[in-house]
Amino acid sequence: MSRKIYVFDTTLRDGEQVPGAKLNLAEKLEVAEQIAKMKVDMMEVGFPSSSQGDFEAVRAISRKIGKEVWIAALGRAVQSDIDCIYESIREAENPLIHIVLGSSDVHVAKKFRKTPGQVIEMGVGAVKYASSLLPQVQYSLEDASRSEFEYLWQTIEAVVKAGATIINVPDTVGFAIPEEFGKLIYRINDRLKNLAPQVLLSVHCHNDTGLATANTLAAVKNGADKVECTINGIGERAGNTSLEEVIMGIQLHEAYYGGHTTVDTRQIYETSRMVSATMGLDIQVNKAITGENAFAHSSGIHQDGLLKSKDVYEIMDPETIGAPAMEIVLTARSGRHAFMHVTKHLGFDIPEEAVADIYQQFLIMADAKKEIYDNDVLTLLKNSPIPSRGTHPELWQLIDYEMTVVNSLPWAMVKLAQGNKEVVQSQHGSGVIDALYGAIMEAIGAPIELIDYRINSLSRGKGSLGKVTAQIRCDNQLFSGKAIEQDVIRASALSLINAVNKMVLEQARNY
């Protein structure tokens, strides 16, 4: 039977240290509640001695989050910090004091300007004091990956005897490489399990050389009981270990790592999007697991293989992490198989003799627009004499729109069509996109909620193209729509309508 690997999320502490990512109290509570839904084991929610605002946020989260998640806060190895941690988390069902103190030569000599023995005394004193306040105390040996091993072990042995219940080994500056870091954890684990088998061995890796996930997984393979991560890998400098990458890596190779987590992976995608939107930090499009392109396929060879069997090019189902279904992105590289799949999905049966001509028209459009989405295919086909399946639901199309801003009050009007039905609706909003989306949602009349909205520039100059992504939720399902246009307002409208049409198609299939 595989051992449990404990997951410690530090998005609201280390992750929030990213410049410009500071959250207010309401935002911190919202993110904390979503992270708790993922069923992580522990959550570090701040550095309470750093400011009164952080103290209040940690205390509010400690009161709000239930007993299923341990609540941790970080402080230095000084009594005033430990007192501050205690006061901020003592109302939590499962509070955890987290103390950090450097262990490398550069930290001991240049940061603390003390002898190695004096630093150990500081750590032992801090742990003894913390454990007199609460039963769970984590001790982090900052910059452990650049520390001399025997001194590292001497420190660990001393603080464990002083009462530390978790030993955390950070690769603070992303210096480690997987093979060497794995050996380090193996040596520490071998001694620690003989000294105090009940103490958890933890790792906390940074991504300065892009190896945070690899180092963390190497540590798990070599005995680490606990991993410290952040959503989307956010954090100081190049970031921390990405929670979603580690979780899915362990899940895909449970036998190899000899461990498993109890995280609810179906909450990963929504949590990723919430953290990104709340902190204002975009997720790179090719980000593993949660990036926009993680389950998108544009190569004709890949698309052909996927349409024959999804496991040809997908090692996990998007639904495993709560993401929208696999997306076939039509480009000039897409073959006829992928193009025909999309047209049939939209309800069109193209006669064999017309396929070559329609496909050539598609390629011309694809060369001009780079990526082709549902509204583009509908535009291409709607004036063609192509029969549509009678059982197919009518999809929404944008006929026209108008926008004005009078006395700083944005207003939008849209005209939409669904089959033979036309709907005209207008709406005011806090901004032009808010007004536009309000009018579209009112016209459609479905109980949908906008989850995400993003604009990306695909080119430069006067004729530049803008790519807009809109994501909606309806009946606990996520639907994502995209559009590329020179006019980003039009692209915004089309991306939302494309998401709605995916919802319409899904509802028709389930009816």
The other form holds:
Amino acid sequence: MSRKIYVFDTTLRDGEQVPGAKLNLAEKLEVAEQIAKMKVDMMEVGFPSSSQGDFEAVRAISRKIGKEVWIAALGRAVQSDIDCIYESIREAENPLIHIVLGSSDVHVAKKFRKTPGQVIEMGVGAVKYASSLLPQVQYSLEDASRSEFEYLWQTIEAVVKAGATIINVPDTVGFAIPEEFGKLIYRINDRLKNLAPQVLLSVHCHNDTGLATANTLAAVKNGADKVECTINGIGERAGNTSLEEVIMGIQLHEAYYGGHTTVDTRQIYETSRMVSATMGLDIQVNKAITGENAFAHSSGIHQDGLLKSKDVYEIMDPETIGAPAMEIVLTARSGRHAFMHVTKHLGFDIPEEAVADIYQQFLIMADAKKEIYDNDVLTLLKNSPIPSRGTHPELWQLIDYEMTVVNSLPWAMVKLAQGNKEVVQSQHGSGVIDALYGAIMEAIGAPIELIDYRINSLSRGKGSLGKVTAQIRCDNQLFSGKAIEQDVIRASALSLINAVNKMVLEQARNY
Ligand code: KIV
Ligand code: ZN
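Would you mind generating the form predicted together with ligand KIV now that we have the form predicted on its own?
Up next: the whole complex, starting with the chain shown before.
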């Protein structure tokens, strides 16, 4: 069995330092509960001496989260900060005091204007005081990657003797490179395991040159016991190490790293979406693991290969991170094989002699629309004189919609069809999309919950195309629908209907 790598999530402390991403107490609690559901080992939830709001949020989370996840809070190496940390986390079942103090020349000489010996003394004093309050104390040597090695070690030795139970080595400014950082961790680990084998060696990297994940994994390969990360890699400047990248990197290469984590990877996708939505921080579409396109395939050659066997182009199953199944994105570059796959998936069986014609019609549509989604294919098939066979479940289609705002009160009416059945529903809402979605959900009548709604502009100017993504949950399963239209209201309706149709198809398959 490989060794366990501890996972420390700092989304609610370092991640929350992103300008404009500050959460209120209720939002912090909600995110903390979701992070706990992901089964990380430790989570850092604030800097309690920085504000009363932070203090209260840390205390509320400490009271709420059970013993499975250690609750950490950060402070400087001064008694007032440590007192504040203690007060905020003492009710947690497993509290951890986190102290940070610089160790590089620039920090010692320019930030503190002290001698190296005085800074070590400060650190030792802080650790002694913290360990008189609680048994678990983490000491971070800020800017460790730019520190002189013997001074770094001298500090580590002194704070471990003073009672630190975790030593954290940060690449605070994202300066490190994997080979060098790996060597640094190897040297520290070699000495630390001789001095105090029970002390955990941790790393904390920033992404200023895009190397945070690579540096963290290099550290794991060289003996680090613990990794500090944030969801979606959010954090100061270019961000922190992305939790999902490191976790999946370790999982995919367990033999190489000689380690594993106990994170429930199936919670990654939902946690990522929740953090992005509550903090208002969009996820780059091509972001590894959690980006919208991370499991989408659009090139004809790739789609053809995947349809023959998933492992031709897929190294992990989206379900392992709790994401909706692999997506074939139909574009003008999609081959006939991919297009026919989608029509079959929708339940249509097009006679061989009609395929060339319908595929031509698809190409004309794809040239005009960039991306083609289920509803577009349905419309194409319905309006086509080409006969189609097959026993497909009746899918929902948008027939018409209407919206008004009277006295600032938005209202929407939708007319939907499912086979021969037509349903008309109307609703008021807090906004036009809220009213529209309320009316659609009412018309469909299934117990669905809207998880995510996003709108992006695909081009410039007032005639630009809007791409809308809607995600719903039904019976603990996620379904994602997309639509591209110039009319973003129509795209919003269609994206939700596409998500519902995915659910209908899945239910028909399992029936
Ligand atoms: O980047 C950093 O050095 C930190 C420490 C508090 C670990 O965030
Ligand atoms: Zn940091």
